[in-house]
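Let's start with one chain on its own, the form predicted on its own, as structure tokens.
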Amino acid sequence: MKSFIDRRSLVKFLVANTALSATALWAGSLPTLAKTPTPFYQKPIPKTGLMIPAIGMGSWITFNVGNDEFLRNERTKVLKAFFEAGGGLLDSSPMYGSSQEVIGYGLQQLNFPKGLFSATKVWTNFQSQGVKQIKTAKQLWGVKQFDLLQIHNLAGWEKHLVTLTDMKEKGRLRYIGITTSHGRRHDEVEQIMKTKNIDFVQFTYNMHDREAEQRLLPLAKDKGIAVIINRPFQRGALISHLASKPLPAFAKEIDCKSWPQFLLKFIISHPAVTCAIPATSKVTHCQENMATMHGTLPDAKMRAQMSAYVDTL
């Protein structure tokens, strides 16, 4: 059962946790709560509400193993290792070769964790494709239904739009989205955000690629869409670009001891970011990025801080 508490009780609380954020909730009951004082950041899904984890898992190359089963052992376990940290979003696509086969051989293997939230792409230009996309896909992951369904690089995106919206309607998804990646085709990805009835979004933006600040996440915020964020270490070029520098003093402040949860602290703590999807194919890695979602979030001070000692090295 869940736990209630009054709002004076609720004040008292917060005020005696100084390190919960504005966007951070607990997860579990109060009892709980006060054994264990450190945030388990969610952010909530704008349309409905719904609380996600704020670190996700992409699939784009690191799941792509075929049928190689010592592979697949291997992705199942980092899967495990997801679930277990209290992961969620799990996103993959067409494109991405054997990534959807391998993500529903590993979750058959877990017995479909709870909390898992499925994610999944339309990768054509043919609305018939996409349909039948769909079905090949669910019949890959294992699962009756996705939880979201987004139309990849914008392809063939008013065709898709009208399948997924058909299927929303009618109960059998719950979320509709579309993608970018690379910082590409922003000026349509604007222009959808602005007049199409869409849940989510997903771009990429980290430490170097930050035009999305300028335009796309405060559209999504000021229009209430989800906001997913791929390519966090550029597909672990800016992971190599900082290996060698220091970590600055300060990120002490935010409980963060790699930079790679430097750098996905800074992503997830904007306030129009829902989620970030790091890929990785370690269970180490893994296990690393999750660690984000506990300690202190930046405020938008030290944010500024981080980008500028970033731009620095």
Given for the second form:
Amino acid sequence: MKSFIDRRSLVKFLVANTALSATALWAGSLPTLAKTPTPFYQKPIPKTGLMIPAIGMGSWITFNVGNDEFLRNERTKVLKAFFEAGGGLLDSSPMYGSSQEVIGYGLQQLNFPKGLFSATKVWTNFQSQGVKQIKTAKQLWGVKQFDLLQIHNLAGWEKHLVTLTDMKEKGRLRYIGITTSHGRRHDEVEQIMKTKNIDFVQFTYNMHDREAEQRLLPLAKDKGIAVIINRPFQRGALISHLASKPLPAFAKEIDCKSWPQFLLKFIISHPAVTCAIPATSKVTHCQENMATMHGTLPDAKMRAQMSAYVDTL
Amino acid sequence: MLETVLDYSLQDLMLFSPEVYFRSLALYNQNIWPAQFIAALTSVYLGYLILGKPATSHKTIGIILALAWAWCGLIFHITHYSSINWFATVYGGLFLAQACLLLWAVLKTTHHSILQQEHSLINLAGKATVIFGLFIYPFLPLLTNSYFLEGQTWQEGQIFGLFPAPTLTVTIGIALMSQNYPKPLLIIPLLYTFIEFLSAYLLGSLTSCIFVGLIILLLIYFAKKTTSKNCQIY
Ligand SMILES: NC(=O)c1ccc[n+]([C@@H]2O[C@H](COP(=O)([O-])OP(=O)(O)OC[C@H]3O[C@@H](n4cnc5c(N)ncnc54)[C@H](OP(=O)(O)O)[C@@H]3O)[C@@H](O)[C@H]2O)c1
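Switch over from the form predicted on its own to the form predicted together with its partner chain, please.
First the chain shown before, then all remaining chains and molecules of the complex.
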């Protein structure tokens, strides 16, 4: 358990973030932050030190609304709430149906909020198709280049790594990542993390699926790889499971008013985690999730208490 | 892509929420308005041909079926449904292939064949399936509204010829009534019935029971009929 956050590093983290939030405000890079109280949890991307908000947003299912104009506008409201609360990283993939197009629609309506950290994926076994997917994705999102391109579920990863490395060298991409989920292919992910030059890794970690604590999270910390956490709520199942159970009294100590906040705080307080990406189709849920970036962050002792409590339920 | 897809569980392949799916049906109905009028008239006419004059109308019935499959493939799947489901392009291809097969079978049939008049159980099941597909399916949202799936409204009603599920249902009903419906022409319907079942099941809709029923009927039919030498639809 030595990797858990300790009191001293927590204080350093909060001070750094308060300062950084203020700097960001001053620089105008996160204009909507003015509406949110500080401290505001951001975490550094280890390879560059760039700070990104600890809560991002996923788009699987939630943003696949096709040509339905009403729902497109509803999702735009979710995006607006996300950026107003200081959100940054948006995650998508060609696998998610119309999600990229709907994100692009929303971003355009919102005039491309400055805090955006655009992250999508290549999802094919073929290199040439991967190149086409990236080109299409840029058009769908309406961005000139992506901050992060990830290889979705390791599909054709050797080939795409060549493409992405080349793009990065030419300055057409900031970061390269790989993804997996549901605890699949962790051995292979580990090998890639050990042997290849990647900036980000994305996998599943939540209060029930904690396998990543054994090897992937410590390895990411060792290798200086940023970590994105998907399925923080097990696609909502975890929230449904806990909904009827009482929040523990100590949840107040870490400023959690609801189970989703409790679950997210547990994730983002892991020192190796850079960002969690809950998906939602609702403004209120988005605001609730984003609010997790404020208040007290659990330390190692509190994290142990949190997991022990959930294990009893 | 198949290799990539095989990496996923069934649940992972449900790319949209029930809300989005049912709204997309309503949106499609809105977009194709007033095609529903023509489809409703066609349903009545087809019902009359199948149940009233089956012996002499086999070619007309076959052509209507082919057109219905072609519309569903091109307009529903490829043009509409593909915006939320990338599998829809494949489904569209399957529907167009089925339309071609139906047309080919119509052209190849040289002599009159009969939709069976005998009162066998399978024939009765076929008639009931046709009636269900033509005249009850479009009103299912009203019937199921409060019982099976929240949020269904009449705007989501699915009419034969415009939507895959009732088109599939009527096709299967006709096959059950027919003496010599060529078995290869049931491969795509069987496959798509299974797909409809999975989608309904994953969406949590009890309409999945309908597709289980159709699969059972088809399997009984397959088991009962011996391979036909004459490739006739009716
Ligand atoms: N291999 C990969 O690369 C991979 C695999 C899986 C996921 N991902 C990424 O990770 C993202 C997150 O994972 P996920 O979408 O599978 O699941 P998730 O974020 O664990 O859960 C999403 C579900 O939680 C509900 N929810 C969100 N906030 C809530 C709140 N405050 N209160 C109550 N319910 C709430 C949402 O419903 P509402 O819409 O009602 O809010 C939604 O149904 C994905 O969207 C995707 O971008 C990547």
